[in-house]
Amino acid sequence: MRRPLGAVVPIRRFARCVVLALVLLASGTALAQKSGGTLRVTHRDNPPSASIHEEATISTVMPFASVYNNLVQFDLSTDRQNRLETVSPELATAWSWSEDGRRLSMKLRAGVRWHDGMPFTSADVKCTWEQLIGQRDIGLRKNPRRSWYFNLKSVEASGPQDVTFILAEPQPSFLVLLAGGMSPVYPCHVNGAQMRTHPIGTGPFRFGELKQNESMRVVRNPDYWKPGKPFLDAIEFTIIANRSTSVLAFGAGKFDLTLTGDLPPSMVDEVRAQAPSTICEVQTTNTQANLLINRDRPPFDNAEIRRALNLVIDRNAFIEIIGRGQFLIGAAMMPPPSGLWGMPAEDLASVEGYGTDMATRRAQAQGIMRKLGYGPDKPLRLKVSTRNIPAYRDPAVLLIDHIKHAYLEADLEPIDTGAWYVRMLKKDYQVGLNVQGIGIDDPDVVFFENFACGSERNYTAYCNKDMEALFHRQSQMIDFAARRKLVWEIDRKLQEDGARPVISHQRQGTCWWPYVKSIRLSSNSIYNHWRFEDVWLDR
């Protein structure tokens, strides 16, 4: 018999009310929120340009990422992790797979126009995927995400609002490729060179000036295909190359927001310290600090040397010195708990250099390097570069110091933002301290983009048939818990061949006053959040 329930639900109801205006207070989502003011954001160095697509470095993405969208993108009101099942619609509105999963048809939003005016179409889709696979030149310089693609064989538009995307091979984790934030839809009457300089998108933002090395700006778009949103009046990036005065300057209250992942772990203690009413969040970035040796040349083409390089580093000490106990030591996946797709501690500690007994691994070191004629008296000299930043230059330093330990005497090369790029895609190097962005936690992406043979990102010019062919299968695989042990064995072999050893994950500060309200941090990347849409000042 059924109890009566015309006393209970309304309580239910009511306690349910307050739960969720708990759970909006404690998020600080407010019920009403404000329009106008301008959030203004440190910066570190100048972007190589305004053009997404083009670019790998959060330089580019955070400042300008509210200018474009995404055919879809993760929802971080529902888990922080940006994983597949967090994936939903933005530009597209619903999508769905063909029985053999290689065709993906998506129903893209109506009434969406570019920033000049423009309507939004699927030709808009089709010229995007064309050029990152390929098919199409619309006069980018450059195409680093064309390796995440690298299962596309082409893209339909059957009509206006209908496209849909044809794979060589069943492949799920495509969905989570689109969702990234280095995945936004160009329009396709708008050449690279633009893109670059003046970039036209769909966005709550519209592009407002970039001042090389001063400053950039975004204002907001008064005719977003979303009501009611952007809520600030622009966005204001201002480059301090030093991070200390970055710092003070927020902590004296001329930002309102720092730039994401760029303080490490003391720098936060700093901030907490000078102004501790500031919210802070140290989050894993989906960022790695990792060796480049150029395979090619003299003296690193010799494999013993490499192995020798790999065994004298001691990863322990870069997360306790660098990182202050809070960076992560891994291999070319991230590590759990934040990362799907890392090895267990367990499995790590018995691949070659990520032991804990460093005077065994040091005396291997030296052993190897004497066999080839090195010693004490006769070091290898050599130039370690990097990029001219301090979450780069740091590290490197660092590592000059433990390579010493194997008769190795180095040199730092520091290099500009835009030169360094440029030097690490032409191998122009012999060891690089690269602290690098991977955009999204997933093997596709990894693998592809960092290990394949040809990709513009593989900046260590590393090749292996058969183990890109283990590439392809694991991407194929539907069985999550089968795949992951898959990922497991290749990231294995990967180290153990020297691919491009990792000194560890990173995990950065990002601060912020309590009056930037809606700022949203995901738990395993950086790069995926930054449309800035429904951010308000409560001042």
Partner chain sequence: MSVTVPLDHNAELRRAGAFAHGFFGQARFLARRYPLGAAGAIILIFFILCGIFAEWVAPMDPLTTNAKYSLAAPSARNWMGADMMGRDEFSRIVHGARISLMVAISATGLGAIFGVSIGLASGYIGGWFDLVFQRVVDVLQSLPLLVMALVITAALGPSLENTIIAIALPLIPSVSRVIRSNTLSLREMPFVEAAQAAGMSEWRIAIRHVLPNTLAPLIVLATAQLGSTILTEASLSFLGLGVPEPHPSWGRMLSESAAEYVRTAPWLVIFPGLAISLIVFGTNLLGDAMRDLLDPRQRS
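Return the structure block for the form predicted in complex with its partner chain; the form predicted alone was the one displayed.
If you are looking for partners or other molecules, they are not here, because only the chain is given.
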């Protein structure tokens, strides 16, 4: 069952690079990168901090990912999809799994220095992941990704350039977790407060400044370990809270790039209308609108009413209206072809609530409700709670309109952002409409974060021991095809269980001017490609 992954990959990749370089040389210097210039990027809000390990928002990741490096990363040069096969070296130059698949040994790059001049060693890696599994405290306030590392037992540093991750069970996706944009290596000698306000990394850019509610700036790291990179002198993120101003300013050429995955399809149309020469890519963001159903309180303690609710949702209307036809229908895992693990469309169609025949489904839902004594003259009154921002409110308004067909008369209860999770965790709601981002398109992330007993992001506290056993089983499977089959089964069960009915998978836009070169977005994430080391300006 041994699968030699890492060590081979870099060599293959190197060969490919050589070939590519030769091709480029042959085709002349048409693609010679220019150095210098400041990349100006729009941003929507104040990042809660600069410390990526403490946050789960693109507001922090996009501006500050370039300050750090990972051990490994996803290589986007040949394949846009983030998955195990595209994991490539960054601070780790090579890696190998032990025979039993429980030990991941990595060789670290030598001669790398932190921005403050200290050398980077295995101690930093040990420190970072020990913090993440709660074995050490370097002053981070929050740890939103504790559930990712359910399987990590300890980290061993056997030499300054040698580090080994020791897992409880085999877990091929562990490398995928390490490759995500939210898995940078932190310096062991810098405390949490500083990482939040003036982070130190090994990345291509150094932290410049963070002006609260105004702007962020990172500047070129002249001592970056990748020779010749980065190309840009600096990157400046300007916070523009008002969307219309932001779009107008981008269209007028004040900015080169927009905050990634922040433009809903309707606004991409708006940008294209204003500045037709800009490049706009709409990508699946791994953000989904789903329903948090409180099964501990009436009326949704009744499985039949949960079923009626799920039946009567017209998912296509969400796709058409809010997604301008571009959102995707899917279950818990991101649907193909963007995503790697989602059920094929024909399988999905057979899951209850996903069929296209709305009339039949409505009739079914009405039948269920009638049996329970409800009807047009005696509707069941309830509240749909959601966060009081348009991205949440719009789908909630639509939902309320849909469920009327099942005699569910709902009022919208908008909840102030500050009180949202508090309310959800207190279970002080009936149905919540949630929009949720997922860091990496991998079942280990999605299942353990959202559906495992006791996970902090398992807002509905869905807890099913049989399912959890399945989560573990798929996590340990090395064979991709077999694992994916099990993942489909799990996903189907989650939907049939109504664990957290998924309404739609979102697709959002990122726009830039044509003179910005080498922007590469992945097909299944917005978080994992913002090192900016290859980006250059052709001006």
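Positions refer to the first chain, counted from 1. For the two forms, the rigid core is made up of the largest set of C-alpha atoms that agree within 1.5 Å on superposition. What you are looking at is a predicted structure, and each value in this text was computed from that prediction instead of being measured.
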Checklist entry - Leu84: CA shift of at least 2 Å between these two forms after core fit? => result no
Checklist entry - Does Ile503 show a Cα shift reaching 2 Å between these two forms after rigid-core superposition? => result yes
Checklist entry - Core aligned, does the CA of Asn310 move at least 2 Å between these two forms? => result yes
